Amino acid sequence: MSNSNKQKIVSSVPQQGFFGHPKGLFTLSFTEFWERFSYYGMRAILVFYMYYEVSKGGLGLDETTALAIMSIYGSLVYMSSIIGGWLADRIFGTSKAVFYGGILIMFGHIALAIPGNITMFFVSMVLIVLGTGLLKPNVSSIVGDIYSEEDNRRDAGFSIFYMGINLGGFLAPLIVGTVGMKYNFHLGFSIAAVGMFLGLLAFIFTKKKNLGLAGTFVANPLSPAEKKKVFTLIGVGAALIAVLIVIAISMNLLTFDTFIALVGILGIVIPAIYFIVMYRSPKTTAIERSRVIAYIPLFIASVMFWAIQEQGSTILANYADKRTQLDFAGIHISPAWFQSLNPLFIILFAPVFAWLWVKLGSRQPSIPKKFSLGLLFAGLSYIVILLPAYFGGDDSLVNPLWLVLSYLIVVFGELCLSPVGLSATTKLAPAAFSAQTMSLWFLSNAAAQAINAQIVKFYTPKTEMIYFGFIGGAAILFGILLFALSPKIEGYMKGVK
């Protein structure tokens, strides 16, 4: 997208009316607030629902099962991002991909509603797997274009848009959670549908007046000739994906295993392919390869820092079913709730951040640093889960205060990590590939999770204490060899700070 777009776009949208921020803000944390809704009251009871046994509402998976698919699921939904952020940059822009994926997740959580077999869980799967590549990178996408690249609110701003997201990320497994669990699955999946519905009236019915011409420009226009070839390359290629597929499941070569392996491998290569792209691509300028190559350290501590906290969804979902005392202080726990703790800590912990980053102006650490310090709390969260099977056992439910305190660390993390490599991503991506380095910053869960899902199968309660051992002094480690090597990063970047 040219530069004069980009001031078109923010001269277009009130920068004015939402705490001192664009009212764009307003429409697109509202948005997101409802999306995260029903995303994370699904992802709430989605593991139980897969190991439960069929009595009691379940699918009947074995458990380890139940954690590689979920750990899976989560990758190819930020693995889709790839084609949303295509889709966007070279199709039809961000709003419009925002408005087809809500579509798409409001279905799949439809789909999930609707008592059956295991065939209707997966097409749930597909179809909220792509609505969320649609969705997901383009409306952060869109939070960076309604802020000029000198707007010093912009790292505050995405901290509010962050808070919003963790506020329906809050009450979801409260609410989806508490229905779920007690009284049925579909029930709780269905209130997760209502929940994404309620975001696409939110984003249809105020954009216009908030966000103006915020997501309606394609950054990368295909030419008439192209978008022939492209459509053509797309039928073929779909066409032989699924002969391919057909032919590999009748000779037993597509199994659960090697499907595992396939994505482990895609979560890798795949980013890997997309820096080569933009750093080649003429399009891309001189200064913005340096800025490429300084986004690469950057990505590969966000792997790191999502594979240890997308594994509260689970290994310590597990964890609080299966580990943890859930009959504490008079009241019985709902393994579900603990989902809500990381949501909680972020809507308390966020405006404290947004206030500091603010508050230390040119003082405040260099994002390479905030990664760093993100990548330490990570591991310590690991280190603090550990101590209850060294000083109790592993055969002893544990307080669940414990669990809490691993919640509230790597929540720390990443608010020194998240919302400043939202903001950081938009600062650092080539201008011809603004929504698609947007999807490239979520590839970076997809390669965490894709990971997970190898190393899932060696959790066990007798392991317990390596696993989040290697695991969190791993993290520790390579924050400290990020925070040496911040100086050398920062001379990459070129001038952003």
Ligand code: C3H
The other form holds:
Amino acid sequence: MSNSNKQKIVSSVPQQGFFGHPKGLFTLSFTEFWERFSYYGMRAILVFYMYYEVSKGGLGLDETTALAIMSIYGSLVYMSSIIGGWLADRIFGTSKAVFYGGILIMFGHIALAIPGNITMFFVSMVLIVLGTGLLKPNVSSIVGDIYSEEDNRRDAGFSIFYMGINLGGFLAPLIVGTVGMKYNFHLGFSIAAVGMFLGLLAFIFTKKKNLGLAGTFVANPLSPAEKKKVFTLIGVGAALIAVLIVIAISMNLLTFDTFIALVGILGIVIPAIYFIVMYRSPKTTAIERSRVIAYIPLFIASVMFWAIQEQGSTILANYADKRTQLDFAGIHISPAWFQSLNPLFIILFAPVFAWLWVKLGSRQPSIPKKFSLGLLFAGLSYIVILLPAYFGGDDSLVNPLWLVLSYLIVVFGELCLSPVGLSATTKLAPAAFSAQTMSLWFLSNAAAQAINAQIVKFYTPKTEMIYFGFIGGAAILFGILLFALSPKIEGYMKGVK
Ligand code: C3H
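Having seen the form predicted alone, I'd like the form predicted in complex with the named molecule now, please.
All chains and molecules follow, beginning with the one already shown.
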């Protein structure tokens, strides 16, 4: 986007009105709050909906399949941000992408709200994957648009936005989770649909006044000739994929396992292609090439971190359901409520970490060291959760406070790695690829969940000590290695702090 357009956007946005920030931050945080409310609310009950018996209102899938679907689903949601980013950058702009995304997501939740069968479930999955790919990266990039480049409120603005995400993630399992688990899964899913509808209403009715021109420009529009070429390519590509699917189905090759393997491969191949293209591009300068190299170990650390963090809503959700005492201190705890712990701890501790970094000033750990801390905490959270089986065996129910402690420790890691990762991505990215960096960051989560889909198969209460010990130990080892390599990585970062 040209500098004059950037300036036009900033001057069209009221620069005050929301906790000392541009009013548009309210519109964006509130929309994202509802989007996350609907997404995380749905996810808090989805795994149980899939593996509960039909007589209990579920789909009756086996547990391992349900856990793998959760991971594949999460991976595809983040992978589709490449499509959403591209469509916004080249065809309709970020604001329309958010709107269309919200509509698809709402219909996705409506599809789940209608009592149906597994077909309805897959229809909803396609709608939510595409809708989130349109909405999530684009609503985040509009946040960047409403501040001028020199505005030092930008980082704090992103923190408020992250708090909005986690407020949605905190309330959703309590509301959607309680209704879904206590009364009826479909009623739970319909609350998620209502949530997205409210988010859309807020976006539509406040965007003109609060966002001005933000999100209305198409950053790098397709020329008519390019349009023709791209649409032909998409048409041919879609036809080819359809033919391949039909052939694979007729030859019995498209099984659930091959699909999981395919997503796993894509989760690794797509970011690898991104790195190769960025590194080899003639538009990348020598300094930028060095930064691309520095970004690779950080990206791998991020994949390892998100693999453990995201298992909080699959493996640990299952642990909450099957291995945990849910009648505790005189109350009956819903297993879905555990999903609220991470966002609650984020809301409580984000200001503490922000204060700590400011207080430490130039003595604060470097970016690679913060990433290694992230991994150490993630690994430690898994070592903690293997202790109940170590002390008490795997057939008695576990005190829920173990799970609370594990969720707390991983949050310390998230606060070292996640906000830092987002800004490090933009700082280390070659200028010619700056628009796609948001997608690259989301791809680390997509890769993590694609890998999870493969490894969750090895989890059962009988294997839990080895499972948690192996993954936690690997994260700790990699964290130590990253710490040792930090000075070298900092050298490759060429002045980025
Ligand atoms: O959603 C995002 O953009 C980033 N993720 C977060 O901010 C997480 N802290 C959300 S926590 C979690 C994934 C959902 C909670 O309802 C649960 C992890 C166990």
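Rigid core (definition): largest C-alpha set, two forms, superposition within 1.5 Å. Computed from a prediction, not measured in an experiment: that's the story for all the values here. Numbering follows the first chain given and starts at 1.
Annotation: Cα of residue 276 displaced by at least 2 Å between the two forms, core superposition. Once you line up the core between the two forms, the Cα of residue 370 ends up 2 Å or more from where it was. With the core held fixed between the two forms, residue 286 has its Cα displaced by at least 2 Å.
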